[in-house]
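The chain that follows stands alone, in the form predicted alone, written as structure tokens.
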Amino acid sequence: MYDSREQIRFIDLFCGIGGFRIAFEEACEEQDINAKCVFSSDIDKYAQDSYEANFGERPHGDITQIDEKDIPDHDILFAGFPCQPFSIIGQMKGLNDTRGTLFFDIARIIKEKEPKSFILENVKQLVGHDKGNTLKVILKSLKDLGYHVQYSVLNALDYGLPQKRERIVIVGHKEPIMFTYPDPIKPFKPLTEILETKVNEKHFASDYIKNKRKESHKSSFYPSIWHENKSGNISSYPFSCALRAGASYNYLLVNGERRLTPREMHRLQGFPDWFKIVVSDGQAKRQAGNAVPVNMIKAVVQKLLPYVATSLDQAAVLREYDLKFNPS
């Protein structure tokens, strides 16, 4: 069937499980817009195989193995691109600096296929690495390929999500725009909304896990996200902190008795619940924790999507509904 709705065509670098698709394809769609991906890639097998169930194409591999000539054109570029290695990074001699890094792999698809925007995500540590100056050669080759670049840490407590994530978003256009950052989001949702009501027992922590966090932790919330540092101190909050891919398997307890379920870190990420966890609980955790928060992303695109529509018409449509609606 035809669509003759306006078509912004994306990609999808270091794809994960989605959150930058769902939440650009949300926006669009409420904006009657037809997002289309035109390239996905992501190394790991099992986020390959979450994405596939849920999105209907499985995503390309090694995406350093593959020649950016090769990618379809595209009008945004998404990447929520890992951080290691920046070692290399220091000289400040831009895209240079980048080689050996997956970053360069994002500048060179940039500079072959001059999108008309990106958004990039990482974790907020990239701000201060090496005393900023990651940051800047980041920044630096950004700009040299032609593009006005904005960066915000950002945090997804403010955009309606119970939990406490801070990241890093880089924002470029090809044009200057009068692009500003989303205000935040007030209040988040209730944790009531996020936890199930009915969780299997393999979730609860052990008698001695619970009495040992109950001994010496009282919480003034209910229900609450009960948290353990790496030193040992217990800190609960009506929300959740940050999910981690790689942290200990009782470092988050809910009301200080059982661990989150794959659905529920999933909803703390933003993730619908059409959303299919086809993968193992431990995958599950994992992915959750390396994904990005789709409705703090999802408000960033409400604000750049009116400079993204390629029609004059339907751009000055949704100019005018980011001044009503966003009018910082």
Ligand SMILES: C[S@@+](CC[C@H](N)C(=O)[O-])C[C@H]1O[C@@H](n2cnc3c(N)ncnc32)[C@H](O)[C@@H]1O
Given for the second form:
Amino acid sequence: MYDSREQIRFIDLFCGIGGFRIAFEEACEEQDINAKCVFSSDIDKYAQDSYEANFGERPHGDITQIDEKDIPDHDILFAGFPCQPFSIIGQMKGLNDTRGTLFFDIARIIKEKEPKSFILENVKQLVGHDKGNTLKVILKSLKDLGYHVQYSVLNALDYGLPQKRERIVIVGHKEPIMFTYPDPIKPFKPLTEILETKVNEKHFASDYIKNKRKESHKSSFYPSIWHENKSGNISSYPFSCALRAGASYNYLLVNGERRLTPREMHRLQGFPDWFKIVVSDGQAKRQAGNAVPVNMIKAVVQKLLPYVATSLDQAAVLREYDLKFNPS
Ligand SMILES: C[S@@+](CC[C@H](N)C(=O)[O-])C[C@H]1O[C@@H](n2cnc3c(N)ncnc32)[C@H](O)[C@@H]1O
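For the form predicted in complex with the named molecule instead of the form predicted alone, what are the coordinates?
Okay, now the whole complex, with that chain kicking things off.
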């Protein structure tokens, strides 16, 4: 069917299960823009299965094996990339310092394809990694490629999700723009809107674990999510601590009694209920734990989109955003 709306082409690198894609497509839909994914890549077979079941396309595999010249032209690039130590650090040679890391693959694609904008996401620890050198090298490499680059640490809890998840979000644009990160949008969704009412017995902790938890902690909230830290201390909140792909079995327990279901984990990351969960519970936990919080990225996209789309009246869209989310 012919679509006369403005089309924005994007690529979804390290796509996982498509958190960036949902955020971008939703934000574009709200502005009556046609968001078109022209390339996606993830090395993990199970992530590819989930992505294909939900978006009808199987992502390409290992990005290190893909020639940047083979990637289609696009307007905006998304990448929530794994953080790895850089081997030659502190010498500030720019891009060459990043060879052998997955960031290098993002940078070589940006260099070749010159998208208008990009959004990169990583764990908050990237900021302090190697005393700040890793981030410095990343930012310098991006600036050397001709981009105006900004970064901020955002928390999913500030963007409507009941999950404390802090992530660095790096935004780059070819032109100098007045981009500002979205102000917090409060309040976050109550857990009652996340938690399922009928939960299979298999998600419940053993009586031994439940009793042990309840002996050592009393929560001031109901419902609440109980979190056990590395030293075994329990805390509980009306929101979840960050979901983690490789967390131990009982790291988070709803009301100290049961683990989160796969659907609840996806909801905590802002994935809508139409999202099909087609993998095992173990894989679903890994995928949700690796994903980017959809609402947080959507808020960033809403502030960036007026600079990427040519059909939008920048000032009007940004004013409307402010009126909606920062009425004072
Ligand atoms: C932090 S997760 C990104 C998750 C994604 N933003 C989402 O919303 O689901 C990083 C992803 O990078 C993928 N990955 C790691 N090495 C890769 C490589 N060499 N090529 C392509 N993907 C890779 C992993 O399989 C993982 O899914």
